[in-house]
Amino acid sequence: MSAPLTILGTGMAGLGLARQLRAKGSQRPITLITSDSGDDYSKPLLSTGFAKKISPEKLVARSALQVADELQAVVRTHTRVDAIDTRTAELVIGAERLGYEELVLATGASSRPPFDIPESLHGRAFTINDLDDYRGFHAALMALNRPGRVAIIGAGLVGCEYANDLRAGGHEVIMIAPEDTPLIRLLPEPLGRVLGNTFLEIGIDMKLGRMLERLRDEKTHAALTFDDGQSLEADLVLIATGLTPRLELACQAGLEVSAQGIHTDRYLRTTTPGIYALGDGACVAGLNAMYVQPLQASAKALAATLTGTLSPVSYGAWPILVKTPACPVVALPPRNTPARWRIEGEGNDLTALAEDVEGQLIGFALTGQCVRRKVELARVAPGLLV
């Protein structure tokens, strides 16, 4: 029997590295600790839930025990590793030490707000990251007994589908971003206004080019302020505003890491031997890719680097599926920026090819129903990690 593996984090890279590696026959003691409910879920589901009315509970795919049954491991729920000592291949959990051989670092990625929340919003300010958060955040809008009015901070991917998904299923939206356009760092401007143009014919209340600039609790609502001078109330306030790599243990443990992530090389070995990084938390010889399909070709080759078949992670092209069934996104971000974009079609109809300066096709955005070209134009599109 192979040597026990420690896994930190039962989100999507985790638990997605143990079942690879059961799928591949191992048989190996493998021990899961997680700081949340260690529920099994699909997190791309949690921006669709309010438009399908499907409770927080209903997104559970399986229990943290159905999970340890189904793996044959021991998953630890709401168990928080203050620390990892090298030196003795300990991790430190409060007054336990808790030695590991060889240990996986899975603790993604949490969003923090680029302000303080006041105490006293903490009811009414949320973030959402995980089911835990959801699960909150669902329970605040549904003890209204009524539509709520939600503003979201925030104009990228996150703040758009939830926009979305709010908004379809019955409550009122407000969207506050510093930005022009939404989705900037997918879309060209072109793009993003026909987002934004849909977004208002829904209903969505735009208010992007300016920044929030003082929110307080007004003890039945929130009340927030611009920088230029005008206001709003919202029952709940949503902050989407990124997502930046857990850090704090690989810091302490000595690991290299920088504003991107923990550290790794192809195959996702981080500088201190025996411990490995993957998912949101972890930047891949200097590529950090916060999606599904990266972390999917992570899991796969890590699995096959510790069962014995040293596996580089590659990463072919790998469309971005935006969650806005109201004006349909699909976008290849180029990883280096494009000399330009050249956009064809019209109406909502647009297709985005970003071009390199001797004209080959570095990445693409889609819009309307031209994100039926993501399989032809993924094809011919390069990999960001080949």
Ligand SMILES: Cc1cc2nc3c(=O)[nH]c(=O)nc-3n(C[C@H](O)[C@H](O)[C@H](O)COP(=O)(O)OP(=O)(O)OC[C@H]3O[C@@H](n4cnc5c(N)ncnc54)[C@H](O)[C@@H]3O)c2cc1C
The other form holds:
Amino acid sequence: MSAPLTILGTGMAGLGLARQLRAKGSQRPITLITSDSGDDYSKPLLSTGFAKKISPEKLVARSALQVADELQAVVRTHTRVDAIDTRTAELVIGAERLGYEELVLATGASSRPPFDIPESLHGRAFTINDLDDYRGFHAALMALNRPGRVAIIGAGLVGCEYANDLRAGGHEVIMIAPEDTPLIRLLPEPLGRVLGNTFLEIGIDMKLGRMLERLRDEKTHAALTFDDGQSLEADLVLIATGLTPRLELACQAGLEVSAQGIHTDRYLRTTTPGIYALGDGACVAGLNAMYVQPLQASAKALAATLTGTLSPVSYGAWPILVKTPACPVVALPPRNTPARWRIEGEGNDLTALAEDVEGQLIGFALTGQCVRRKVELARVAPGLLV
Ligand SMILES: Cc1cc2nc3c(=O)[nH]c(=O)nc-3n(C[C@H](O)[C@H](O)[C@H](O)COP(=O)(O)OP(=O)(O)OC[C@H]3O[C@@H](n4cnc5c(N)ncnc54)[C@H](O)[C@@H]3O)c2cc1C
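With the form predicted on its own in hand, show me what the form predicted in complex with the ligand looks like.
Once more the chain from above appears, this time first in line as the rest of the complex follows.
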């Protein structure tokens, strides 16, 4: 039997790796450690629950106990690792020191509000990047006992998905962002406009092109003031302004990191021997994608490496399916700025092809009926890490 493996994090990356190892027949002892409940859930489903009226508990596929049983692993829940002592190969957990032989960091990313949320607004202003966050937001909305009025700050993937989901669930939604069109990192402007117009049609109040200047607690509601002097009130505020990789443990342990994440090579090896990283916290060969497909590819490659077949990870051309059913969107954003976007189609059904200077396809974006073209286009688009 090979040396025990310690995995920090039970998100899709940590559990995905453990599952891949067991699928390969590896019998090595595995300890999974997480600061949360350790419940196994699909994070992408968090932004689909209001339309389907699914409670947070229904999103739990397996409890930590069931995970431990399935994977024949030790799962330590509600256990925050405070530091990694690479000199003695120990994890510091409060007063406890726990030895490790090989260590995998699957510690993910955390929400990045661009401003401090006043303490008095806790319970009214939320970020959602895990099931516990979602439980808190869901409980606050349900406690209103009526459709809520929710202000969403941010028009990226998470903000757009919640806007569509909350509206479909019968809530009033206001979307606020400095950009002029939603999904600016995934869609060229004409396609972003299609999504924005659809949001307007389904009754979402779009307040784009403005910045939030003040967020105040008014006891019965939150008050928001913008840089154009306008203000509005909301029952709840959802701040969806992006994520930042969790770097504290790696940084303090002396691993190479940057704002992009914990640096690894294509074998998911960090700069410290015996420590690997994958998922939202890892910057693999210069790229941190923060999506499911790359972490699944990483889990597969790392499982092969850890069972004796050194395997570099590669990411295919994976289109992102944005869960905005009011206006279906698929995007494969180009890694480099395209020389031009070629836009075809009419109405809500648009295809945007990102081309380099030689006219080669380097990415694409699709809305409406054109999302059907995703497979055909993904076949000819380059992978992001090949
Ligand atoms: C609402 C939403 C919708 C999404 N939809 C899609 C989608 O449709 N398609 C797609 O490809 N991607 C989607 N994503 C992104 C995708 O879900 C993430 O890329 C993925 O879930 C990240 O998994 P992870 O395991 O790397 O990180 P996490 O899920 O963040 O897991 C991190 C783990 O590390 C633990 N941890 C961290 N620090 C410590 C510590 N010090 N001690 C102990 N434990 C620690 C945490 O407790 C947790 O268990 C979505 C994300 C969100 C928020």
